[in-house]
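Take a look at this one chain, the form predicted on its own, written out in structure tokens.
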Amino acid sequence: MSVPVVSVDRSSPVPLYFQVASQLEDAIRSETLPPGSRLDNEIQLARRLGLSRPTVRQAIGYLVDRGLLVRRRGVGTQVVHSKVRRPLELTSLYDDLGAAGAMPTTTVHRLDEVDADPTVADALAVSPGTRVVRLERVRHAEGRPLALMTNHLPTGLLDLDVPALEAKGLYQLLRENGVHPHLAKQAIGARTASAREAAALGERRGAALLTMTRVAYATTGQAVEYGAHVYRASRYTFELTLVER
């Protein structure tokens, strides 16, 4: 697939690949190259653009390193889909997916009462070995795997099923029961997948993950959830604010 027209300026200050990378991240986010679309090869795109191909190779490289393309041996270069970007608030990972209009589904592969272990236990200021409901599922953003999400929350809290967890997140199902997460603390990290994790989330075995562990707190200063979820590296990535205090 051809890019769009490409300009380069080169009495700019500006890197000539800089420029060409530029144009063509603007073509990706805004779906002009659609995501599947394969571009020319380097030879290709560098006579079109009248730019030598150490140029041109060093504009693809840079879209590479910030996950806009791909390229694949006997493919090509090729855009890849556009990461989900979800903001750190206290919400829920399907509530933020609806907002960004990126049709959340839910595939539950769990849903029972399990003994809490001891990493369960302490987030959850039970004793080890009490009765806790465990959920997992897997979340989809147009039709593609995301995360695979595992929930434990205390039993008695509210009464969950397939249905309900299919149709709706759960803090709108807390909130419509009465609980209202209001505090969370939470840690991010990353590693690796597992042949589980890479088999419910349609990776490869070792592909990189992004994790995220929460325990949420209602206004009650109660412990309602212990999340553990992972999420595609490929296709997700979470965004926060800083400011100076």
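This one's a predicted model, so the numbers in the text were calculated from it and none came from an experiment. Positions refer to the first chain, counted from 1. The term rigid core refers to the most C-alpha atoms you can superpose between the two forms while keeping them within 1.5 Å. Compared with the form predicted together with the DNA:
- If you fit the rigid core between the two forms, you'll see the Cα of L16 move by 2 angstroms or more.
- With a cut-off of 2 Å and the rigid core superposed, G189 has a Cα displacement that falls short of the cut-off between the two forms.
- Once you line up the core between the two forms, the Cα of A167 stays within less than 2 Å of where it was.
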Second form
There are 2 protein chains.
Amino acid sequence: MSVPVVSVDRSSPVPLYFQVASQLEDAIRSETLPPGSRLDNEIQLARRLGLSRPTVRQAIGYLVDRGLLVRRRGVGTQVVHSKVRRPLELTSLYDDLGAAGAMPTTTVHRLDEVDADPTVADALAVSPGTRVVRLERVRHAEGRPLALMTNHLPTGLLDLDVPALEAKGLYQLLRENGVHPHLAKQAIGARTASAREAAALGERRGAALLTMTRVAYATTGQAVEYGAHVYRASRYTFELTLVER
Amino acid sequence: MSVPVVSVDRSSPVPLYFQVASQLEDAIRSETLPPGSRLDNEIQLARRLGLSRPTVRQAIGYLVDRGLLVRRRGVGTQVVHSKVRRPLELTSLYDDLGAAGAMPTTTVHRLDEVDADPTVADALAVSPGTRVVRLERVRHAEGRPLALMTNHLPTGLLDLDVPALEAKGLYQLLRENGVHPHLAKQAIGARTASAREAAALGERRGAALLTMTRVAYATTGQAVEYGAHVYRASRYTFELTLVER
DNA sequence: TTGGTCCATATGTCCGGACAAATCGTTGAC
DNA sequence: GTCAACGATTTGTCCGGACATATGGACCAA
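What would the structure be for the form predicted together with the DNA, given that what you showed me was the form predicted on its own?
All chains and molecules follow, beginning with the one already shown.
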């Protein structure tokens, strides 16, 4: 399989390897390069693009790391089967559902400042009793409640307001304010609904609930968000793709 | 912070960059290089090791990809805070628990061959009705039941026998037979226990259960295992680390 | 037919060098 | 005293080349 239109712009500030990788990724996602097809070998590709082999290798390696391509020595580089392609790995539930077309809405029930209890303090790596921002929301999809979400954030990280939270979601607001969560530790469990939770979510008491707690960290290692969420198991599952490296 | 003892063996078949990366990883995990400490710059490191800068960069890049180091232009390369280090991402539950010291045991309840129902056929990408291997196990930890596990595999992939399964676990047997799952898609949900499940797991009827279904794929994209597992939520949670890239 | 050897091919590893760009502390002008 | 400009430091990108090694097919011999 020959490679489709790929060209580079040397006057662009975008690194050459990234230009190549982006165009290859587009070609793969649009199936211009169908699953299983072979790329030209690195030497030819480099010559055709007027680049060096290391640069082309960097572009290919970038896509290999992201699971779009596989390299086999002596054989070549192929587009992986679409079934095993990896999705984005750190998104908020809002993004998840938005992408799936379920059109969720969020209602902020509480937005204030409290003293960190031991659990929150440990998660955010602050001293117990430190003032932190507390956020309680209810997520709805298709007009019915889906999840109860409680978050705690360090004070001073950013200014939150209710309309923006309801319109954009917490993660988008974080990113718009220059806070880029890049890593999160999550624990997923289950329990039965208390009477209060059942009422809030429209489930029967004793219904199964999915629980998720998460601590998100910025590139610097600073904890930026602690969340304790509860989902209706009848309407939600976590889907994830795991990779062995 | 200066770098500890790192040396390379040019007569070894192990790539130089990998030798360096492994030794750095050991130093990081043993806290010889504590979190936050800075590595020497790439030029000095290369000169000290008698390697070129690209080789040293490859070693560092390897560890950056794995979340052990962060690079910042103009600043240097630092060991990330241990709280945010990423664990291995594709292991079986057996590995998980074994590492945590809970010493699990497994009992095989059924190992036979059946016709694939539509769900199994879809997961393994075979035609419905194709003969597949069925495996049902119960996992115990600390003498009490923990999970019911049902797996389906393509026939002919490997020969399974009960003693080996109970001693080593499915994933280890797969790897020993040259089948290397490198990617899995999982869905995690919850539901309440049926009377039969409750009895098998030692829970009350209506107790919350965690459910996990998984399809694992080999490097080639071939589906190698479909699993539908049920865990006692009172004794198990899924812990995972997500990464934004 | 079967098995092993050889060879072309493609990726894997490594080198040495060059310049670009981000960061941060210092210096100097106002 | 404040702030902007500068410069040292360090990683980011890119080049051109060399040799190593795994793969798979073709060829040849038993």
